[in-house]
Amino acid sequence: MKPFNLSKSKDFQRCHHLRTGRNQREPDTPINYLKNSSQKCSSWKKCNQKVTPLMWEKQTREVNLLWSPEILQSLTSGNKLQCSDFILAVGHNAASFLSAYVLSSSNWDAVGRASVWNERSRAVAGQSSEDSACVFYRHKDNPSVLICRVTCYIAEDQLFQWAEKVFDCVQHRGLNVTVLSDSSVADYKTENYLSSSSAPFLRSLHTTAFSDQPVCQSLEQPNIVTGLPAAVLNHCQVHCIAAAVYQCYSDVIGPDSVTMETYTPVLTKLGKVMQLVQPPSTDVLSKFVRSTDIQSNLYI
């Protein structure tokens, strides 16, 4: 039986000018690509505007918001969000933090979530990185409360989407944001030496709208705060939305029990509107913290 070569099939040729983005054979001819991402290649349809790799991954990159049936109706009415606080974790820390210490009695449901595609995603844990990377969550008996556990990975053309889709789904009027994010010991940067026993610790930045009184001393130049606890910083400055980022410097990466107890004075103080798990079970702290999978090429 004579051997068959893949490369010289149709289908492998339309999907490899599907990829490149051109037509390697016929530079000159139209590119055919899927109608959608769910059929097959025998169900290609022709199109007369060339796709280049920069247009197809400009419509990947885009940043998705899916509610649940109930919020998308009252979004599509015309109806924003009635929420008084907002909450955001950015990182493995923080996010495991809300889910031992908040998350984990039945008071909340997922009621939505922000698909985001880009050159570092990927899929955990058996499921799709976009199906549990970032969450949000709203409280049964208080609606007005709304959590955010982000996990991925968000590039720098997508933070400004991501911040304006969200914030543009929720109301401004007595608003107040907080954010949990996380840091490496080895971004922050002092005068004085910084013992291993120092981390981890907490320090703040807010906007000129904040008007309570920080958990900890504030952020001290040349220090920044970075990514998307930045960009929704900037948004609620410039939007005049009470906003506090509280960013965790710690010596250890990945869900640390230490690094996580550092947040408890920051949602403590946010007592009148949730009740934290205090302290959370063995099993549930369990779940978060062991070692994770995660993408590094530093040894030490």
Contents of the next structure:
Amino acid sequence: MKPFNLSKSKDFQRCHHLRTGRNQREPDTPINYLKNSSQKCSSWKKCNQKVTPLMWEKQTREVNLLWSPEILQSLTSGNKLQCSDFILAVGHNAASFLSAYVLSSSNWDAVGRASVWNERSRAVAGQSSEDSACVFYRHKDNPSVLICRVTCYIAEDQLFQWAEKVFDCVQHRGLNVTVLSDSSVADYKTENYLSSSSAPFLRSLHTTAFSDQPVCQSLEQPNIVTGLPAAVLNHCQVHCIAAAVYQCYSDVIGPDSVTMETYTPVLTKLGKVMQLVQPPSTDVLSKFVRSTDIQSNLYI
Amino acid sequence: MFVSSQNSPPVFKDFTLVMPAVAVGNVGQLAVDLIVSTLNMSRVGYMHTDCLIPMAGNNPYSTSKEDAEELHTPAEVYTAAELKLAVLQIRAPIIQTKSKRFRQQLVSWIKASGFSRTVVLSSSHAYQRDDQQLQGSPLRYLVTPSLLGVSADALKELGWREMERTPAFPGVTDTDAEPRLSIPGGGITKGLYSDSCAEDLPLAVLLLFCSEGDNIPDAFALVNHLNDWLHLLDNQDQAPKNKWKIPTSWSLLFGSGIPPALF
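Next block, the form predicted together with the partner chain, ref. the form predicted on its own:
Starting with the chain above, the whole complex follows.
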């Protein structure tokens, strides 16, 4: 549903009470309060339009999946997305890796996005859907390959919901899920102290249904995976879907070309299902490595 | 909520269920780890719920390279059929706003599965004990009326101490507030106990007063206490008897190895 444009509508100007905490209502309720209350305000009688102001849309913790019209039609008629491979990138380095090595070949259509609001979401004015933090792409020639890049924070209480809703749209038979995930080497527990030269490195976790060989060493005890990769693994394990998570432990916070290159072994797996871009030059990679945000001047 | 990992759903009729509460020091969860690890229990299903924070890891009870790469989820059910014992292990915190819902899901699962009794292993903040609780053993029990009818003799023989009702405002004599049950730091323990009393479920709570820190000795104390009642180790063939096996996931509990350059 399109957000109701607050500032331009004449109706809103009359119903200025919406803004105050006292009269806040659930989205989608018609705002003709007069019928239910004894307050007298002639202007309110005219305002019976359903309202979902942008500020309310953001304040619910629901995960909303917004698909392209073609896919939406297919889903509403009861047909799930035919998908043989679903590749998910969680974190800036993983997402940039996919952008540089896979998505830059321009054989991909953006077919949907997930809108997730939580306490860490930043309201960015004029944010278009392409800049959105969670986008789904489908290969033009091979529509059974789906990619998702997630660069936003998904809160603990939204993770399960995200996984359920996404996998509800996708058919499970013969599905292979690959998750690339960024992590900090500070979270990696090992008996022998890791010198700085060993990071970044990859570790893998896979579900019981995954019968292939992982491209790197398995995650040793007592390390665990949390967040979106864990939610996806849990869902796949319970529903017997073959899934593997490749977690990259890096000592750099933020986008970094060396960390991105650590994911290259996964390319051997991905190359079987789609055409990959030739290893991009350092110039291309540096395009994806943003300079530090101005706001974060802690270490200047 | 419960999803079987086997081809046919497991039968829990007349089994005893042991489950932890996510509580101070994670003592209940550590104790359950010991039970699963020692009795070599096999996983029969998952509790697939949105009430827990997701996590995933390799097999925490692995004994060899072959079974090391099995994925485990935040809440799973294990059984030891010969002992008629089922264990629910919870590895992740309960999402704060979903605690009541989680209790409801648990209670309805317990009812539907037909467990003969449920034992909740829990803990409570040691610093919040009142004067009478400071004395003697730090272990306490609670039992619903439904289970009391069956196990009263066994509990009396064991000489266990029931959890006391403490006054709401200690030292204040004016108020006529009744002493009430309080389990600070116990997570869903009190709620689960009250729900079970209301639903007439045979449920017992075994709890230990402890603080955060190295809670391994507390876990051993609790699991030995449980064993005095349920006699889980009696059928162990391997010597030495009455020895609990520490799982492989109990390594590096306080972080990675120390960098040598530090010194």
